[in-house]
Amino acid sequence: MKSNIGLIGLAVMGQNLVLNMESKGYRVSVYNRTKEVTEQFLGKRAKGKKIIATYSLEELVGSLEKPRKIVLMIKAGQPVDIVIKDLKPLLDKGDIIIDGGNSFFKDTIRRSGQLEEEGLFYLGVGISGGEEGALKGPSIMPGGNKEAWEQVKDILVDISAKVDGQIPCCDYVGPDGAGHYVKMTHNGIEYGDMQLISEAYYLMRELLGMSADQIQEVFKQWNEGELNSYLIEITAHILGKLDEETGLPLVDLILDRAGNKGTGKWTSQEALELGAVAPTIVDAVFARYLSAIKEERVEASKILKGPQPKFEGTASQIQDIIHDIGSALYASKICSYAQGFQLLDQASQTYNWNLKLGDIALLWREGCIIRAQFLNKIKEAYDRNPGLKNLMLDSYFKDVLERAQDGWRRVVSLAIQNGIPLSSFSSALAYYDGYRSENLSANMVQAQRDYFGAHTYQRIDKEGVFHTDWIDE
């Protein structure tokens, strides 16, 4: 009996997707470059299941029903091109390659075009949810040829996360690289979300002197309200985890050096490329880079001086500050998502994708890392106004920002006064203030550009383009 689908790449994500597909009734063939990995998988986690081991690409392709559907779960970049090159001679016209990794969307556009010229289909499918999501149901963002999507739709929908047990977090996003672009933007928003949460935690720890278990209680309370989300939930879990050896909160023993895999950088680069305003997302990437130079920071801490965090207040005042931090976190989160959706809107126009922004928000309600209660509010915002230029202009988000901004400003001011870096909170607030400002300082910038480079300028009192000889002889 032929298998319904094949998968190449048996790292944990690949294994979990295979087990997910098999649990939904699909027969799956698998291949991994390292034979021992395949044998171990079949001998343990896949034992007794409708999963077929193959030990060459030829064997994998031969085991699949037509049109063949093959999922790639391998490292992005050149490895994907190498596997595609090796697969092509073995495939027939109409066969479908499904790239489920974090490939760069421009690579996906290139591969999609090249393969379609040869009669093959290529889908760039964003998958979010980590190892658990892959096993139990991830958020899936498919992009590529619409005909190919229709042929793999049932499988991808079946294995995806479900809202209320029935609504799938999987739907066609758009042509060629759209799926991977949406996943990339998801990850950029994720960077912003994680940094904002870490700054809220850091302020409570450094300024208010709160212990991990005290901060945990705050995050638990937040998760019961409008901040309800996966990342808030897991932060509460993290704060409650004790180290088995020392009995201390494990988070207090973790080195403050954050890693990254590149998708946040890609989002930042795309924002710059398209002229989309995304300072909170970009700043979150820079925050990770700053954390990476730990040794430099240790040396700098001995040389560079600034205020030391100091707060002496009553229990009631502490509660007021915690409330303000929650307000600042929610407002900043809205700004981060607004930036991400503006980027998607700009990309949709630039690449002719016709992205449905409200529907994309629905794909992220379950299964993915940024799943949150307020994604329904984003869908409602775009339903009210499909041409919405910025989420902050929607009535719901406008009201939240207005209610939150006094506390938001107090939090940022308090951090500055005490020398506590809250760069993402600050950049989100500056973004809000900049976006709502009728006039900015750019008139001076343009005057400077004209002074040294004759770049010209426009005037507010008359039409036309002007240049001034700024130096009086």
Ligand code: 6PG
The other form holds:
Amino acid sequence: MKSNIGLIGLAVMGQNLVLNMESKGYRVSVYNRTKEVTEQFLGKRAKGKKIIATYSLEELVGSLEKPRKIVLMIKAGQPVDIVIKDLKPLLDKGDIIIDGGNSFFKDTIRRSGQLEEEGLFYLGVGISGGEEGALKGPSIMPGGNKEAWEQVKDILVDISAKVDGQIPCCDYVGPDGAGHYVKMTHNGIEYGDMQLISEAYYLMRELLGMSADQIQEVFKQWNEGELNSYLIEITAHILGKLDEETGLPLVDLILDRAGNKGTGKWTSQEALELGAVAPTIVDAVFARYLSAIKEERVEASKILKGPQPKFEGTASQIQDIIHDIGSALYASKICSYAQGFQLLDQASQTYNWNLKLGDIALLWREGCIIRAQFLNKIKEAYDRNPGLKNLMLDSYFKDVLERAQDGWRRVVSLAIQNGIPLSSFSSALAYYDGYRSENLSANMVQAQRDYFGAHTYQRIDKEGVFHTDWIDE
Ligand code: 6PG
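Structure of the form predicted together with this ligand, please, following the form predicted on its own?
What follows is the entire complex, opening with the chain shown before.
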């Protein structure tokens, strides 16, 4: 009996996707370059299930019903090209390769073009939600050939996360690299979310001197309100985790040096490429880079002096600041998402993808790392105005920002006065103030450019392009 679908790459994400597909009634063939991994998987987690082990690409291909559907869950980059090269001669026209890894969207555009010239189909599918999501229901962002999407739609919808147990967080996003682009942007927004949350935690620890369990209580409360989200929920959980050896809060023992696999960097590169204004997302990447130069920071801390954070206040004053931090976090989050969706909007126009921003928000409602009630508000905003230029201009978000800004400004000012680096909170506030400013300082930049480079400038009082000989002979 032929299998409905095949999967290559049995790291935990791949294994969990296989188990998810099998649990939905599909017969799945699997292949892994290291055969022991396949044997181990079949001997334990896949035992007794409709999961077929294969030990060569030929065997895998031969075990699949036509048109063949093969999911790649392998490391982004050259490994994908190598597997495609080995697979291609074994496939027939109409067969479909589904790349479920975090591939760079331009690689996906290249691969789908090359394969479709040879009569094969290629889908670049963003899959978000980590290992747990892969097993229980990820957010799935498929892009590529629409005919191929129709062939794999049922399987991907069946295994995806569902909103209210019914609306699938899986729908066709757009042609060629659109799916991987949306996933990349999800990760950029994720970086912003994670940085903003870490700054809220850091401020309560450094300025208010709160302990992990005191901060945990705050995050638990926040998770009951408008800040409800997976990342807020796991942050509360992290703050309650004690180290088995010392009994101390584990988070306090973790080295403050952040890693990254590159998806936030790609999002930032794309924002610069397209001229999309995404300072908070980019700042979150730089915040990781700054954290990574730990040794340098330790040395600099002995040389560069600044204020010692201190806050002496009553219990109610502390509660007021904590409320302000919550306002600042929600307002900054809105700015970060506004930046991410504006990038998607610009990419949609640049790459002719016709992205549906409201539908993308719904894809992220469950299953993915940035899943949150908040995404419903974004969907509603685009339902109210599909041509919305910027989320901040939507009536709901506009009101939230107006209500939050006093607390937001107090928090950023307090951090600055106490020498506490809240770069993402600050960049989000500067973005808000910059976006709503009719006049900025760029007239001085234009004057300088014309002074030393004769780059010309426009005027506010008459049409035309001008140059001035600034240096009086
Ligand atoms: C997801 C995650 C995932 C991401 C890891 C590592 O949506 O499931 O975003 O795709 O690759 O979280 O990301 P960084 O190492 O770049 O933080």
